[in-house]
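In structure tokens, one chain follows: the form predicted alone.
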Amino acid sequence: MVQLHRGAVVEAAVAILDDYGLADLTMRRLATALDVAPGALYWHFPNKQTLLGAVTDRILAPMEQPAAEDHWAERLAELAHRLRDALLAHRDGAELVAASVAARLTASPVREIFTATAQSAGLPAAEAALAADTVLYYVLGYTVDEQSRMHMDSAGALPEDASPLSDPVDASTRFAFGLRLFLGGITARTALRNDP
């Protein structure tokens, strides 16, 4: 019998999720694709909460990779889309992420990350953390949202006219828009603290 690693519990789990979904993703499941009893998973993860914050930490890998802007709003603007399309890569991926930020169970900078980025824009800390939160929860909000109407729409729950495919906007163009005026506030915010 393979010796069972942390990170292929956490592969495994992440595969069930992409396969099945958030609702389907559970221990005896994934105890069941690793062929091994459901109590050797309680090594690694003392319960279900623990495993649900570490694929979320996975899901949120791609946030800890330097951007590639300088200046501070288009570089905000690069970590929300890469956040936005971190969460579009797994199948309730959005879901899974906002229940796990909500409920601090995740271990991911993402947070820090947008926290930085808006102080860099001149905003004091205080400031900037209530600013990476407005983001980050438009961010989550958004794509929850986003997933949700997909996943019904190729179940047929959607009326025709309720379908994405018929919103003349289309997702990405809907949402770069709402992110734009949340960096207009910020910049709004730190010129009137800048001005004399």
Second form
2 protein chains.
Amino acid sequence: MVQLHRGAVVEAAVAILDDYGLADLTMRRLATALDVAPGALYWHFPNKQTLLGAVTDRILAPMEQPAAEDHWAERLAELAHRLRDALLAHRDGAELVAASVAARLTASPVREIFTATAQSAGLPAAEAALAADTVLYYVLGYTVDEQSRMHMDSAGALPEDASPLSDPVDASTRFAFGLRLFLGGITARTALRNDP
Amino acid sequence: MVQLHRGAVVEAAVAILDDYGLADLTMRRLATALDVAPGALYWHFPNKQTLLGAVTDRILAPMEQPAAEDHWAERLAELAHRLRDALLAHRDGAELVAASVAARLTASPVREIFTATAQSAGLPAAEAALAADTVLYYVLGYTVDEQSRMHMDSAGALPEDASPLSDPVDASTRFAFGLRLFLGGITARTALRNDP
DNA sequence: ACCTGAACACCGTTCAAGT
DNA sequence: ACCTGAACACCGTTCAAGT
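Form predicted alone already given; the form predicted in complex with another copy of the chain follows:
Up next: the whole complex, starting with the chain shown before.
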């Protein structure tokens, strides 16, 4: 038995998340998966919330890649889509990340990345930060909803007309629509600023 | 000892929520407050989630009042502010409602109300529903964040520069800014539609 | 119809003691 | 420094049995 590293703990936690979901990601289950007593985890992490914060950081790692697009609106859209993809890549990923972000238990620079992009749209720093948060709330809220629907649907708990399969507009298109609403709002705001 | 009514259970639940928070709103604590065995609650509600859904319905009751404003944008803004106020009126209200809405365990017509208002802006039904959801995600996300910050702050767990007190822009102003971003996006979209 | 008693199968967290 | 063993103080949920 090797020693327990923070990284190994996070890795095992992600595996449980993917295979069994957030509800089953308990300290005891995680300890069992690592062949260790539950108390051992508390030498590496002060509590469960902090551990989940570290899992969130891992999930959000793809956000640190620089955006490819040139224009700010396309860059912001690219980032939003990448965030959604990162969340959807793990079972209950959106719920976990939303909770960690709200509790400020992630060290990921997502906020800063969105803010910088909003600033390049021509918004002053304070407004850019607000605009960034607004987009973040939207992406998190939307994806939590989308993912919980997928979940309920595969559990057969949704009424027929709420099934994503019978949905005439797919989730990606719906996501892009809401996103454009924002980008349009930002554009209108900067236009107003440059040409009053 | 009177008999247990669904209404009395919900009322007691709201009281615990307000006094002790969502984490302390357990079936056992609720049963104790009602002078009843924990199992008794399961005659009235199939499970905790459903009970929390009923609490959410109660919290969202103020949303059923018709909006006073004339113009759609002002009506949408009024509704958004009223929703935020309803959430802030109860400790952890935003977190609870966000969870119930995501899990589709509320019978409240908030979605429909927002959708109807978006339709009166000139958006076709399908787009209005998407726009309504988008505004909903924003209000929920924003308010969850705002309320969790208030919480952390009163617990003295935030770094100084993140305190709402030292925040140069207060929470209501920030909220209104993000909201305007949307309304601007909707306006831009309907303008584009009416004058292509 | 409505509720109790008592159990089942869990939780997160702490901490003396071991190595 | 890192982990075990064992406990503490809880959970949500079920269900025979009572009234």
